[in-house]
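Just the one chain here, the form predicted alone, laid out as structure tokens.
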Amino acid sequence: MSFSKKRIPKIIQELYNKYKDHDEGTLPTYIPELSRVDPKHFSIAVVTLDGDVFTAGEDAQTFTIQSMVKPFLYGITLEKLGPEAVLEKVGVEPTGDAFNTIKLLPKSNRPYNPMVNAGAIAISNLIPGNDYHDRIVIVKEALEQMAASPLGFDISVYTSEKTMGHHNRAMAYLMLKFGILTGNPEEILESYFQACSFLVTVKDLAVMAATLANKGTNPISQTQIIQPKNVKDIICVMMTCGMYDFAGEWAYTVGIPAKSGVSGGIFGVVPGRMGIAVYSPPLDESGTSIRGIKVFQEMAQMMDLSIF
């Protein structure tokens, strides 16, 4: 079915108007700073491969990238090390469990995939650099290239995550025991906590998604950032693992590679067509934006998005 991009502004504005007063969901409390945001924040963005940008709602509102950074951490390591080296430390299997489950693959003791916390921590250990300062510079530069925009940093959220991150510490020390992590776990966690604390807008996320949809070439800057073969690996793992224990229903009702974050964002990749992002902080029990799910589900029907 053909779809005209001229319809995009009308569709996203209609969906914004439909859900702007929706108040279902709760804010996360395990990262105290995230529980203090305004639950009324809501925005939608679409970026086409031609570089056209369409938004609705509070498109200038910033929020921390959180777990939505994981596909890009994965991309950095694929670019720097190649897939074989990454697979030695992190698998590509869905877990069917929550994002923070302390669970490793049998026999190899690798994290199941790069989208769960354990996998992202292991990926953070693979990013080249003498210490976490070097690694976070590489991450920041890559994210800004993907977004075609400078990104801020939320020191309060970072401090909150670092102070309360004992669950992630448990995972890190377990992986250290099995030789998946090398070096100081606290430094590795610094890289991970900082990577999750960069500030983005819904437009930034949509541009990043559109870059993946465009085989690694940013549609705004026209710069090739990730090799197409690595983009294939990234969006494949996003499709099977990016929405955690909601991945099956997401594939069934939306049908595009996507990644969620506990700050309330979701971005989706429609290969060869567009990148989409939604921001709304109230979450469901699995830690996913409720308005975000509803918007993506309706957009999938209205815009014929499903890759299936």
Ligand code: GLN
Contents of the next structure:
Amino acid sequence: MSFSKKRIPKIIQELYNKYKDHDEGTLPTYIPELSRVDPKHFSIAVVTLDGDVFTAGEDAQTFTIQSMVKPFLYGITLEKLGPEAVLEKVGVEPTGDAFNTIKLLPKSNRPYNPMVNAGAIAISNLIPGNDYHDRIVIVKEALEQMAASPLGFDISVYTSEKTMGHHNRAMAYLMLKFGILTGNPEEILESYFQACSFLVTVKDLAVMAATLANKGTNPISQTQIIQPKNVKDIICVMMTCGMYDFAGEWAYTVGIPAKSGVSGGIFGVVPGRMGIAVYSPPLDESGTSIRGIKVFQEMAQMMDLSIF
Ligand code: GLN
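Show the form predicted together with the ligand, please, because up to now only the form predicted alone has appeared in this conversation.
Let us now look at the entire complex, which starts with that chain.
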């Protein structure tokens, strides 16, 4: 590898300065609480596999993890049930549609993949536990191990999403009809909404990404958290489905497995090298952070990140 990590702080600071005043995009209104955040928030973090942490901008700013939790929910089920049991309920095909698409695979009626809402709701049903409380304890523990840090929870965003989440509710009941969901849909949605409301910083996300980049061993705590074969499945599905209907262009212009969330975060996994995260709330039509995309695209060029 010709790229020296000594260049990282300068590169991320340059990109921070370049996009600091960029204000394109809109905040999501379908979760009202998310439309109240300050659109100016902007931070970038890179964590290398040696455990070096580099940040630019307001790196202490927390935000809800939203869909960026989906790869980890998927990871929990792969670890606890194995890939065959998970595949029986959730596919691995990209949808070419938005994150909240109400469509299921022909014949099997499974959700297309674990990165769209339908898939993550079905995955939430698979996390072992008697009720949503048991499940959320498992999710919290897994996320904190991945981040090597305790994580807070945003009760306002959670309540806001739970109150307004009828689109996801519709999807859950459709999956109940097809026998994909087997429990009480309201309890399963509860687990899903709660999982989306954990609070992270860009550093937390970059550590989580670096853990995936490091075949499941957290570079900060040095603990093996996910088996390498399951990491392979997670980042493969992130590559093909993590950016929803933007996945093709993302692969073409950035070229690393990544996951976005409607809070404005994106994290990316550069296998064998580093984890990267950007936070900037204003989104494009696909629900992806606009400054996030720009920073990743330029970083990919400057640091030769593409896996292709
Ligand atoms: N909690 C959000 C939802 O279910 C997550 C969507 C996202 O971040 N893309 O709609």
